[in-house]
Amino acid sequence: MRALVKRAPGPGFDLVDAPEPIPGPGEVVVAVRTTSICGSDLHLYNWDPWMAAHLREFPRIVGHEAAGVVVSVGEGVVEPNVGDFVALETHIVCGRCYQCRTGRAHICRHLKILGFDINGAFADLVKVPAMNCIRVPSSIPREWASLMEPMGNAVDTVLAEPVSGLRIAILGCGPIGLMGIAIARASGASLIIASEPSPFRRQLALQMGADRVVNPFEEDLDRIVMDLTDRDGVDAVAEMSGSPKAFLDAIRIVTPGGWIGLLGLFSQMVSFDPNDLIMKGVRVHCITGRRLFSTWDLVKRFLASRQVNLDRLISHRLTLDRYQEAFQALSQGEAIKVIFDMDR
């Protein structure tokens, strides 16, 4: 089968002919139909330092955002069935540790991630635990199915607390930030302020439902937020960028007693005064992956009802052999979400 592989430390991937996976007990093999590139895949492709410290086993089939058809099942699998169309939860958990046993499997102590700790989904076939397969109803376009995994991150960040009637700022309008805007709008937020330096992404933020979009390097975000909120500040901030500046912006613009959801991963240390959070009584939520599996039900409802439309986020549809073109477009800021159509 075709597979995109990180063969050794260093930049780039290789398209190779790899052995087909065989399901073990409790596992299934999925024929991948669509798979999409995550920001972490780009970091892995470029071999950024923080990613180099994480990936230690080679070769590794990469990729984790995927959907496809179940083609074989291992011993003891009750569902899904052969022929089911499924999206993949990429956090593979032990089911035994304290976190798993107390309803927090998304932060399993022995967590493995598809495409990093085990072979991933930039391939014709991928093997996963049966429990990691989410049936996708026919009401959801097949092209959206691989985007359900990252959308779960957006759901858990924006809805870390209820946002109906609230004013929210979303800092960073990459794919997950853009999804977050649509989720906030569908969930009844009264005011959505987005912050993003890229002109292309600022325009998309407006199309996804933002009321005001700010360039944080050319405009005064603090002043704009205060002007739009009668000097109160926003009730909630979803920090999606991993930018130290955005983290400090979040602390300043959130209203006393409000909350901040942190999803973006930081590549450097951030210096701040914890008293700025304490004295404002700010609640901070740290988001890792998706809650298993309640978040997936919310994602399905948003997409099936068309309250959130992902068409605008799919900027490129390519075959797997054009992977270098895909990663170049992402590196140059010319793409939002790149979908690999594995049937072509």
Given for the second form:
Protein chains: 4
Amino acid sequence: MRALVKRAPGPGFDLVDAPEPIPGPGEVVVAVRTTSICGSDLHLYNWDPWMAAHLREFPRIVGHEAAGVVVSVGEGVVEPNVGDFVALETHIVCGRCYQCRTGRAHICRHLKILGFDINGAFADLVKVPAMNCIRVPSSIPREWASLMEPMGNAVDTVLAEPVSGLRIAILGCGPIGLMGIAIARASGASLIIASEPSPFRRQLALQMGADRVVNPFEEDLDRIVMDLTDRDGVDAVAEMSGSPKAFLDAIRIVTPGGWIGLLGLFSQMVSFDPNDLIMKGVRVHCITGRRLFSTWDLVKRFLASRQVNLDRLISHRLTLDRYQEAFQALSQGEAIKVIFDMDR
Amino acid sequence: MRALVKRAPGPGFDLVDAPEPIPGPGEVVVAVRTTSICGSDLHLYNWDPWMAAHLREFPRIVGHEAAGVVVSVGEGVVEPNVGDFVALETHIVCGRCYQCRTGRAHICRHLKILGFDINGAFADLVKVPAMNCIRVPSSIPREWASLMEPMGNAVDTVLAEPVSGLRIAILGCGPIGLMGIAIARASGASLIIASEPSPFRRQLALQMGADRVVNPFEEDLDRIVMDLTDRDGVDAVAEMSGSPKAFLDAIRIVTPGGWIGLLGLFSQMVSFDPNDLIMKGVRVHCITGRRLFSTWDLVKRFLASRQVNLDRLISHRLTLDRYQEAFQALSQGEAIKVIFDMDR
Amino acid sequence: MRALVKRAPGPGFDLVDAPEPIPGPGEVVVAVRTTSICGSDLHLYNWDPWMAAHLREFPRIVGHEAAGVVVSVGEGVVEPNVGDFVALETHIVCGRCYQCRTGRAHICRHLKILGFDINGAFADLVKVPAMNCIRVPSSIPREWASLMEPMGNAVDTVLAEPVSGLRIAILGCGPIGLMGIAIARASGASLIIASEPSPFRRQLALQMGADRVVNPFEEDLDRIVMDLTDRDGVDAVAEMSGSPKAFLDAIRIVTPGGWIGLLGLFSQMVSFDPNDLIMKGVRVHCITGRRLFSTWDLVKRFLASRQVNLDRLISHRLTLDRYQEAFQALSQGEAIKVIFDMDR
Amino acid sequence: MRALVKRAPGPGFDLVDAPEPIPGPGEVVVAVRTTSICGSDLHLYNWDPWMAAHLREFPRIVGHEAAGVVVSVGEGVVEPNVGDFVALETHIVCGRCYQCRTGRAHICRHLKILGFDINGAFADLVKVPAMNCIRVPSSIPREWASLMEPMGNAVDTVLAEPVSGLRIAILGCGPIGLMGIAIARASGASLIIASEPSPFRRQLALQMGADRVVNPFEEDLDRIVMDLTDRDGVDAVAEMSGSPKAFLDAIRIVTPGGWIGLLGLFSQMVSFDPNDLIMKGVRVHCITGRRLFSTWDLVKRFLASRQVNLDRLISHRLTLDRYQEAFQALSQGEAIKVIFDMDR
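Shown: the form predicted alone; wanted: the form predicted together with a further copy of the same chain:
Zooming out: every chain and molecule, the one shown earlier first.
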């Protein structure tokens, strides 16, 4: 089968012929129909030091945002059935650690990630535990199915506390930030301020439902927030950028007693005065992964009901052999989400 | 000044000339501009036994849903200022009981209610504690201002827990149930099922945003709920009717682990099997009044942003002297909200 | 092997020789070391109509409160290992329904209960899914191990919301009520009032940590509660009795804005005025089962640290062949917890 | 009257004769009976740059931890009454800002602090708003009354989420950290690990209820925590030291999905990798002040019931004229809490 792999340490991927996976007990094999590129895939492609440290075995089939049809099931699998169209939860959990036992499997202590710790989904076939398959109802466009995984991150961040009737700032309008805007809008936020340096992404932020977009490097974010909130500051901030400046912005613009959700990962240390946070009596929610599987249920309903529409986020639809073109577009900031149509 | 009063025990109200109120320390007098009729006013008008028991002093100026302009302020009042347009919180609280001291003033142990325990707002002027005045921004239509009080009840019931991405049933589509539908819609509920016997109100329920309306006496509510929810039942039920049948409906249609909000007051006892509730692991939230004053902030934002639009709920606009016409329309189920334009 | 069974509909159990169970995939067989009798076992023994309706297949090995040593494991089992001493979670869940998928497996839609829906644990060997085995650390006395299951119910009820620094009433001092008193004490409740008609159990309630015990049929519970709480009422009520009178007591003695936990199952309908609950702005938490498995972790820590001591609750230690004596003692109200030492 | 004042910028205080305060409308004057020295008073005494920035008017009567008897009340005061023994809430709030209106007055936007922004309590008489007086029941030793204010900080930090049956680390064993240990113990924490460099304070930590004390500069805190928690880490960390090292310790020792409470104020910037926090899915609760007034109710009950005993924290009992001795003992780390007996 075709598979996009990291053959050895260093930049780039290769499209190779790989052996087909066979499902073990409790596992299924999925014929991949649609995939999408995550920011972490780009880091892996570019062999950024931080991400490189996470990949230890070679060759490794990469990619994790994926959906497809179950084609074979291993022993003991009750669900899903062969023929089911499923999206993949990309965190493979142990089921036995303290976190797994206490309803927090998304932060499993022995977490394995598809496309990093085991072979991934940029391939014709992928093998995963049966429980990692989420059945996608036919009311959701297939093209959106591989985007459900990152959308789960956006849901857990923006809805870490209720936003209905409240004012929220979203810092960073990459794909997850843009999804977060749509989720906040659908969930009743009364004011959504989006901060993002790229004009292209700010434009998309408005289309996804932001009330006001701000270039944090050229405009006075603090003043704009205060002007739009009766000088209260925002009730919530979703940090989606991983930028130290945004971290500090969040602390300044949140209203005392409000909350900050941290999702974006940082590539450098942050220096700050904790008193600025403490004196405001703020709550900080750190988000990683998606709640298994209540978040998926929310994602499914938001999409099936069209409360959230992902069409605008798909900037490129390509076949897998054009992967170099895809990563180049992403590197140059020209793409939001690149979808690989794996059927062709 | 003009004032609508209950002169003595028994049905009916009288429009009389009453002395003008003078604000004491910490009090303000408001020139009433717009008022609306609450269901409890109708009970009082009809002298229903249950409501009658709450009125002990006569004559009493009735009415509590009201907004107007501050015309005089008593000693020590810092806010509001003369000239401010304000809606009235109708619960007057002691500020010193256990509930008031611990952030739950809306269930104050020494609660006094405007138009019941002290003179009310169906009059040219009304006197209230300064803290009971909520400034209404000019971005909210004045005609909606007296409706903010009952809307607060709807907010606290429907948003007792988050509804974003969840499925909710609203039982009873009186004015507060209808507001509840709009709030659930604005707050991201993925499915809203409204149960209401009156065809007129079911029609309004659809206009306010319900996905499906049900006549609980002629249709099979349970089957409809199960069909629309993959046989899960709804995640939440807002009981807005005070009907024993609806109480039992709520228990049957809620999914295990879901929640029920109880707002509607009952005029009769309810007999039920608590095991039906217990075995489902349900949470029940009992709602009375409005949180002081976080609920008001939500109401203001929902209205200023037009996330919720109240125009459809105003079925009658009358002058105060036509009050008999108003109560007759309400008695006959022809009205939703009757607004008195107090300026004329 | 020895097994206590319900052979056919009707009162009584029989001690018989039964075939030994063999573990299927994902299952384990446990050599039972200690068991205890639950109130539901007594109902089953007496063939009370309500409980009788839950048993449909005969013969059925009864009993579910149990602990023992794993002696064989089926295919695919990673944990526990042969030789592990484990307590049993008695709710067998499907893992796939909406409730299981969303972190609420304790209210699984396809729940099977040990000793009712499948063969139980009053036997030399019992077969259960591997995930239903909870490893018991050696720091917990073995004699307490079968009591961890009902203690989980007590934990989920008393700690439905924090009780630290608050005042709680516990209605009904059966074994779970008594455990609840100890848990409330350990968890920082400042005042614990226990209501129970039996003098024997009231005495135990004091020993488990109640500050004040009340005979609800002979004393004025309302007055006592108000006197002890500065006339506030209690912040929380844990209803552990299944008595309609206690249900009404709970509503009267809870402070406005407080909460009620309902655990006791009722053998009759309850008639009440919902307004009494609604006007108080109360939250009601309905409890069934134990959270899988965060509750078990709390139980383990409470016992291992001796924050809770169960010795006083064990009124009888018998061998299984003396089961008739055990059920008789329970029927006559002379026993709290009867432990069967299954080794002998 | 006698008053301890900061006459002008610079180190030290002076004991002077000051005019007696007269209560305005809504205010009361309290004859101070007992006071205690807060860490911030020491910073003020030493004129540390950070604290110095907060004091702008001179002379200023200092001190805020205080209790006494109401001797006169201003116009409109309903509570407290002359003769009541009261402790003082030291945060004077505006009652009108967004935070005050929404149940978060402890983070009022126009907060004034007793002894900083207005004249304080190290004097024979002090004037405060009536609402800032908390009646102290006679069941609480008078000597503890001025300690209720800092104890409120400890309550809000340690009980930011429930700790019953959980494992907590307390970083920093100053007076508030030591109170936090006692509160965690009383509230059912199963394991309390206290980290503190001072041997004197570590000894006190054990006496207040810590299971294990650690010198973070000489012992391997991480290893000790992991060894005592089955390698899970602690469920909660209360940061009470304001030390950058402790901030980093907290992130390392908390279990994924656990929480960190931040109370200690920092005198320097902190540099950290946010990913360490984010990947753990932690919640951070920033604490400042005390919830008005639910926290006070908890404090009162903990003390009246003797669930928490403060005797061990009072290291010095002095008369006000010996204030220099007091500040010297504190500077040298020989004191925990210095109480001024103001009657003498």
